[in-house]
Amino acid sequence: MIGTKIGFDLGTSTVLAYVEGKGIKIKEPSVIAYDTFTQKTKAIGAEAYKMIGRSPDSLTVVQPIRNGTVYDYDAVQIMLAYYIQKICGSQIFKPNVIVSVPSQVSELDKRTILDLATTSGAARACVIEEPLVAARGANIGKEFRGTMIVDIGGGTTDIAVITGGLVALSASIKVAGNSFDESICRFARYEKNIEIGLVTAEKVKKDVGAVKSLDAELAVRAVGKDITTKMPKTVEITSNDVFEAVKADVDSIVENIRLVLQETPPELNADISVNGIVLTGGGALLRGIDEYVENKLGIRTCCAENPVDCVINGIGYYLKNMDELEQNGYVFKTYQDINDFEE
């Protein structure tokens, strides 16, 4: 194919692209601000998202993406354009595309992504799976043997099985990263009395989030808003506060994963059961998760190295090697092939 090639992971809370030879050029928080009135774009990415919860009425910011799903079209559009147009410049020919989306999106999503891509500069794009990806960004899964990967991200947690390059079976909950900041944010009201911002919250969950009881406990100075007085307050949130205030979402994500794991064929389960299971995504960097997900199950669970980066590693992996997508039934489409099918 003529062009640059590019792959993004457009995720909940974050949006990263590879581009083929250099790597990861954009890792970029998946917010977008414009003027409230004329609706003109003010800031994307990191800038965006220093405006999150301290924007006046002038201004309105807004994360495009919930749950792995496209929520505001234009805004993803013009995301995707303007990290389109920042990595290709003035070259003269389209580059290739590919996204990665949850493994359980529905056609319609697909599609949509697919449009997204070639309406913002692409002249081919392709959408793959994430969990398939991330095995292969965590350098697993192209063995007829299989292997379970659990990918947490922002918006949706991916359970998958993979076996000889592909996903034998899946799921995909609503279950991941934002759902552990709504929880400390929760907690932080009900047992700190005291409101805290989704931002702060995320802040905690990186700084001491631990899924399991630490030898030296972690703390950390947490401010915000007092419920009852309405005035600026600052509390302690520690590594035990965010255990207590995650469990729940860590129980609901080890539920369904052994959910997939009933669903799996006995040869496939046998494999799992010495293969293990991994973790990638931003969430499998709390603190312990792994070790809590192997007691609750019985099965070895580890974390993939770099597991934030599995995703778009993969995606680089496909760019380099795309005689395999074609292989295994994955078609890049340009924007008249979407609109023929569409007809």
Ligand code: ADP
The other form holds:
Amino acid sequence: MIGTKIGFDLGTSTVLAYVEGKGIKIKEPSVIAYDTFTQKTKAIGAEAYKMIGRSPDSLTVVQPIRNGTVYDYDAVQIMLAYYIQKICGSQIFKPNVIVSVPSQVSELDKRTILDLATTSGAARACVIEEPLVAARGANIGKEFRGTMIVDIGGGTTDIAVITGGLVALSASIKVAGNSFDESICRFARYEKNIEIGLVTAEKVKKDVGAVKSLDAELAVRAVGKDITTKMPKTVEITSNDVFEAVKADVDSIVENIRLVLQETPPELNADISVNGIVLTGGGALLRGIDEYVENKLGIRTCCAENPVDCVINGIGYYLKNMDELEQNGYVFKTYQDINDFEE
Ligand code: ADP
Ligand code: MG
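Go ahead and give the structure of the form predicted together with this ligand, now that the form predicted on its own is out.
So here's everything in the complex, that chain up top.
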């Protein structure tokens, strides 16, 4: 195939792009800001993230991927076209693109993504399931032995059993990093009488968040609005507060992992009890979450190295070893192929 090979991980929170032979070239928040009246794009990525909750009415700030699927078609197209242009510049040949999708997305959603990629500057595009590439990125799951991957992203947690390089079974739930942020906001409101924004809650979570008792408790100051006086107010939020706030969400993730394990056939189930569970995605960075899952389920659990990069690194592997993809039935399609398929 002629043309640069690029892989995209279009996450709810983060967009990453991997360029074959060069590595990760884009890692930006999945946010776009445009003029409400003229629709003209004002900012993409980190610049747009700074505007969340702070924009005037004349500016619309959107996170165009929600719960792992395309929520705002036009915004995703603008974002993809922008990054493809940034990577390829004035190259003559259009690039070939792999885009990862959550394992639960419908055929229609897959088509939408292929369509988006090929109308955003890709010559050919191919979609591939996230748990599979996450497993590749974490360097597991190639043999015919069951391994479990739990990817805790922004909008969804994807739970998958991988064997022989393919997804044997999977589930996707809408409890993930964003839910933790919302729960921290709720906790602040009811326990500290303060209204804080989601961006502040996310920062609190990253700075001091834990689901275990830390030897030295961490604390951070959060600024928001006093519920009673409606005036600015500062409170201290500790790692224990975050634990209390997000415990129910993490328990819900654990119970969904249990459900998938209960559905898993005996040989694979036995493999997982030996191989353990690997956590990926940004949510895996919550302090102590691996220990928490391990204690609740009695199965060895660890956080992958660089959990946020697992999916994109896995895509990077497949960009280099496309024959492996083809052997497993994945095909690259042109815009024409996709539209013929429609008829
Ligand atoms: P997606 O693939 O859905 O874009 P990511 O894998 O990038 O998601 O993970 C994003 C989520 O991980 C967000 O909810 C973010 O707040 C959370 N996150 C990132 N870093 C940390 C951290 N250090 N501690 C806890 N959560 C984190
Ligand atoms: Mg992801």
